[in-house]
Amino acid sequence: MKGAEKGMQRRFGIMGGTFDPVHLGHLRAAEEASYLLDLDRVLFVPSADPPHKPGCELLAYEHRLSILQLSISKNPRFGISEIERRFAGKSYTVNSLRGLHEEFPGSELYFLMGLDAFLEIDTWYKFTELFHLARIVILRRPGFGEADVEDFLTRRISADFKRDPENGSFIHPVMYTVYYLRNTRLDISSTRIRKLAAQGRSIRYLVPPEAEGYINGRELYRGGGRN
């Protein structure tokens, strides 16, 4: 990105996780987030070395790359950011936002994740740090509510956090405000993908017709391996 694009862009949803494959639930969780919270940018952060998934055998970073390429190119307002890959040893969260407020100083971060990854945040390594570094937006899961937001947050995070009726915010004197998003619910997984393809079977309509392609056309997860 270069510099005069960075210095215009000043709101900056961050998505991170495997992305192993990414998939239409992703795309149109970020989507509806960039509009509802007015970001200029969402910026997808592939993980290269999931510390909450040890001993899992992920696609090759460069695949999931790729993939991820291929699915946002016609979107203006998604990028990626490898800053993960940058780093030695575990893709922890805190790392890669305090990376990413080096890179763009004086940009608002908005942290998107699904509410069921964000209710085992205090697993996390330096999980509070987080709520100092970004503003946490939590995405609607299947199963989940705002109940289970608020429930959690002044029970594990802080006492202090308030909910704001108005905008479905939680605010806090001291650390950044968490927002809990209304999104469109998809039930897509990306393990039921890869069971799929594994089996030979169709994934159209659960990923963009340009990851299916290379999925397929590679022949990934075939026999439930990675490759």
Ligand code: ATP
Second form
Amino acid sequence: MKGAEKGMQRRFGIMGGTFDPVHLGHLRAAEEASYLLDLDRVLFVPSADPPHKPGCELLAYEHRLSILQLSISKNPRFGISEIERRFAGKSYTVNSLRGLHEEFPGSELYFLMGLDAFLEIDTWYKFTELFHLARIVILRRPGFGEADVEDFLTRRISADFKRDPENGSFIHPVMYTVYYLRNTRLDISSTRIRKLAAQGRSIRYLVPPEAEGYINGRELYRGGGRN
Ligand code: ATP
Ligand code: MG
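Rather than the form predicted on its own that you just supplied, could I have the structure of the form predicted together with the ligand?
Complete assembly follows, chain above in first position.
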């Protein structure tokens, strides 16, 4: 990111994940969020050592990062933050969001997450603080139903969350608003892509062509029985 941009107050979408590998489900959801919420940028934040995937053999950070870089290079609104590289030990979202606030003072952060991830947020490190650091944006995802987000928020996060009848978001007297996006549901997961690649089958049209070329050219995920 250019120095001049850093001082500006802007609206950033932040999308965390393992991105092993990034796919069109992530990219389309981020694209729709950027337009629907009028975001200036969406930063993808690959986790170095995700706490939720213990013992799972991840593709090396450098490979996941390279695939991500190739995949977003043509979109001027998209960028990558390597902030989780700097944390020793586990990557925790609360630390990343604090770090991004320091890096971009005065900016609004919109933390994008799939419904599957959101419904586990009450297991995350210092999860209540997340609602004070960023506007959480829930993305619809096939296979994870239309959960009762209001029920989850009021039971697990704070009883003071209320649905805003105007736009279906959830408002709170002190925490940031939580948004539930009407994004296109794309039934794509990295798990499925790893399985296909492991079997030597096509991953075309599930990932951008640049990502497909990188993965196939290096025979990544081949013979991996880790799923
Ligand atoms: P894996 O199968 O390895 O868990 P994944 O496809 O779920 O991979 P992650 O890197 O775990 O990808 O996801 C990062 C974030 O993107 C999470 O918040 C997840 O819910 C969201 N996400 C992933 N795929 C989609 C999709 N198809 N639509 C909307 N959100 C998605
Ligand atoms: Mg996942």
